[in-house]
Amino acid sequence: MIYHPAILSLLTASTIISMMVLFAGWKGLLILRCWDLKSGSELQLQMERSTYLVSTILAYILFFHLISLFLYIFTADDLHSMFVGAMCAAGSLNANRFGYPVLMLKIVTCICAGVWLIINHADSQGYDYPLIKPKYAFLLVLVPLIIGETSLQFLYFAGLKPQVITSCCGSLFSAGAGTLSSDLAALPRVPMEAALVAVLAITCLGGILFLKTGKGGYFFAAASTLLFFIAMAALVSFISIYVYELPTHHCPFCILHREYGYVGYPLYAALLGAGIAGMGAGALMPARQQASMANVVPGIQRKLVATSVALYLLFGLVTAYLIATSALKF
């Protein structure tokens, strides 16, 4: 099974993924030891040529990383079919013991790949490399978390057995199973709307706040973050069953298939932009005490803050709709 296209895709990928950000790493431990603006030494200037293309590289290799996490559970839906008893991804990831451990890296992953990339693209603004040192250190904490990554991901594609008989979407996401999943189907509709409603409204206003006067940085950021992970609670507690039209199915993996119009796919990209972006403007917020930042940062974390309560509105939108639309009503 390993010989599948999609995975052999997704292992090559991987890997390069993993020895670039190695290389990045070894690149970005020298300059945390080593770097000093005010010299002219041969170390200092080959430092600085160098940045420049590690950074360029970093920029591709991060990018398409993110890519991969919906490649990967393209891949693991795909595959439900080899096995027995399994209907979507929920089934395939289940099929061994390291398929939801790979998922929930990659979204950490790729979450802290977003933040770095925006911190590096503010780097790329100031004259006098201000946050070059903040994003190799943060660099150097993402480096074990990418190599695990891929790691845990070859040890679950080589793990794969076909014969293997794994459970569906239903046994897993059903509440009084005792796993995570199956608490989170449990947690209460109408409470989970509320929340939902509530800390929306609160991060799209926080959001207003800092885009009219530039206060509140870190208050939105907590806020956005705070709605991602309700959002992701919200789409396996009720908004799955307003698409599937079943008081009982919540599977978050269904809703990527035809039948259901690919919805969970927009629905699962506005989320990771709304919070890498919401995420990206807290991140900034030290560098405005920055002298060759403090022109360039507030535009930036106005155009993320906006990105973001924009991508959230829209999933909040559509939402909405499937909740009007439905034909299941309580």
Given for the second form:
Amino acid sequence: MIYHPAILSLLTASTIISMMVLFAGWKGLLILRCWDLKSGSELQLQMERSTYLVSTILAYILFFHLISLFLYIFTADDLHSMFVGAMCAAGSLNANRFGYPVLMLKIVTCICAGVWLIINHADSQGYDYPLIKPKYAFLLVLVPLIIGETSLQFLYFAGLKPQVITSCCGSLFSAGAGTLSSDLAALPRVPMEAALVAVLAITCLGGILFLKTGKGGYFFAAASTLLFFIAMAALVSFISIYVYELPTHHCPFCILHREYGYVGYPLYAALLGAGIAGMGAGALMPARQQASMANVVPGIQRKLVATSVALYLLFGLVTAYLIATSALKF
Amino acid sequence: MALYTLVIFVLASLIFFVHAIKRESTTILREAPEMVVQRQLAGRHELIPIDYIEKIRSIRGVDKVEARLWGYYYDPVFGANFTVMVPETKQLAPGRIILGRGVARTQRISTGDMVTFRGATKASLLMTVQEVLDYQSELVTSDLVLVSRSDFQELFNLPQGHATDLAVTVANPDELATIAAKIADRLPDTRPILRSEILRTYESLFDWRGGMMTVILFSAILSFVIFAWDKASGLSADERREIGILKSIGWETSDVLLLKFWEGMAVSLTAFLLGTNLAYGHVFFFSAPLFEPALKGWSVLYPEFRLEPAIDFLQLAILFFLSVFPYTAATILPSWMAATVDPDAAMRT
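Next up, the form predicted together with its partner chain in place of the form predicted alone?
Once more the chain from above appears, this time first in line as the rest of the complex follows.
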């Protein structure tokens, strides 16, 4: 265990977030079991009041979680000098087997919390809490994810032994090492470029179609989820090498460094935002059937789809700019 | 609010200080040799024979091997330890020395003065101060005494044909580890030390010190959080009436929560800005007088230096998570309890 202030602050934050989400989950369980809008009982009144508390808590959790995601990467990056062979966050995360799972869980919980807040926002527009049950069922899925992430994060930091030799990003993200990250790096460049452009075009067209006709919501959500994963893989497989101007360097963390103009931040922020908005639009599709939501949901969905398309386009533009201005030419 | 600012100030000073001193040590060590080879005898550092230089130079990939002469000199009058070195770049005539500012300060001497050192063979050496090193390098050179090779030999009665250790330069830095392994293999009584290892040790040392202080400050943070909770849940009669009136004129619970959120935001941001600014001044203009003894260590010849300002996103994020986040978390529940109060009950009390 390394007593680094950043590690301590991450552990504190995760513990508080876990406690908050446990509390919210307990309230959610109560609501799932006893919710009855027609009843005028004291318990029902209390539960109606606590929905405000739960949404406030979740809003805070998402906000702090997002910062903690970047703080986690930053901390791993800062720790790399402690490990023989590590040159950036990629190496420190590889210092034991918990590093990458924590990162994945952090991304997943961020997306889930975002989608939850979208559902919650839609729910608060309807007069009769139309989405209350699915919303709190979803919350109960979020609870173990966050608790699991906190525990794994603790195990990761507790298991950090500075004398361990870790691989640096060069070997971790090089083709042929037989791990998930190396498989991502080994994805062929030209087909990946084609796939990214194609899925980006399909998603944008689907989004425009939805904005015009209000149809194809599920299609758009599926396309945008697929695009999210393809874009993540593209970052490792070919965008990174254009940024570093080095055909063998596939690290997804070094682009967050100053040497590359912090270009990773707009890329990741756009991707996360677009992914959350796109998946949120899909998650609201069943709510169109609800009587009290029929007038509200299409408006929210239009906004989400527009946001998602705009952010994906931004991602595409930044990527195109990076490739066009890169000294690396094939 | 004042308490909030104070907590952030203390934490921020600590974090900025540790970060700045870490950077300082990294900057200094960047100029250190890539690899130092020391000889060991019964597990302790020993003088290294000069003929080891040729043995190491014969390893493929080694660029340069230089013998270094350095040691410590205890000054009984002032009770201070000096680092005595033979400079690698500057040529010094015998009988001439260059002093670090800390040495010059304690001995109260300056350029042109004479100074005596008691040699290992009881004979005293009288030397003239040629130069006092400048302020910029004080952190590393404060206790430094530079002497010529012959004076060094005489001062410590050093056996001929020996050096303190060897500085090795390697043509390709990627080969450092391999060459270190080869040296350790061919000369089993030596220990190669890489610069990256020293850097790592320093980093973990300062991180550990900073972390320990943070752990100690945890109790302060915790009591602050309890205070914030208490303050937020104990609404004054005026505040209760205010919320009651707002709700009776049509504000919803979510509106009151939003109001409370902005209220908390204003308090947090003000405290955060004030606290970090104060800490910035404390650390970078006044050299952190509150933490210096705990974090730097001490010595008779302690260098006086001013840290170079260095703050990045990581420092601010750490600070944010250690102060604003616990505060915000502690005030959610009390704000909600205030926001869900019944308007008539609130106004009646």
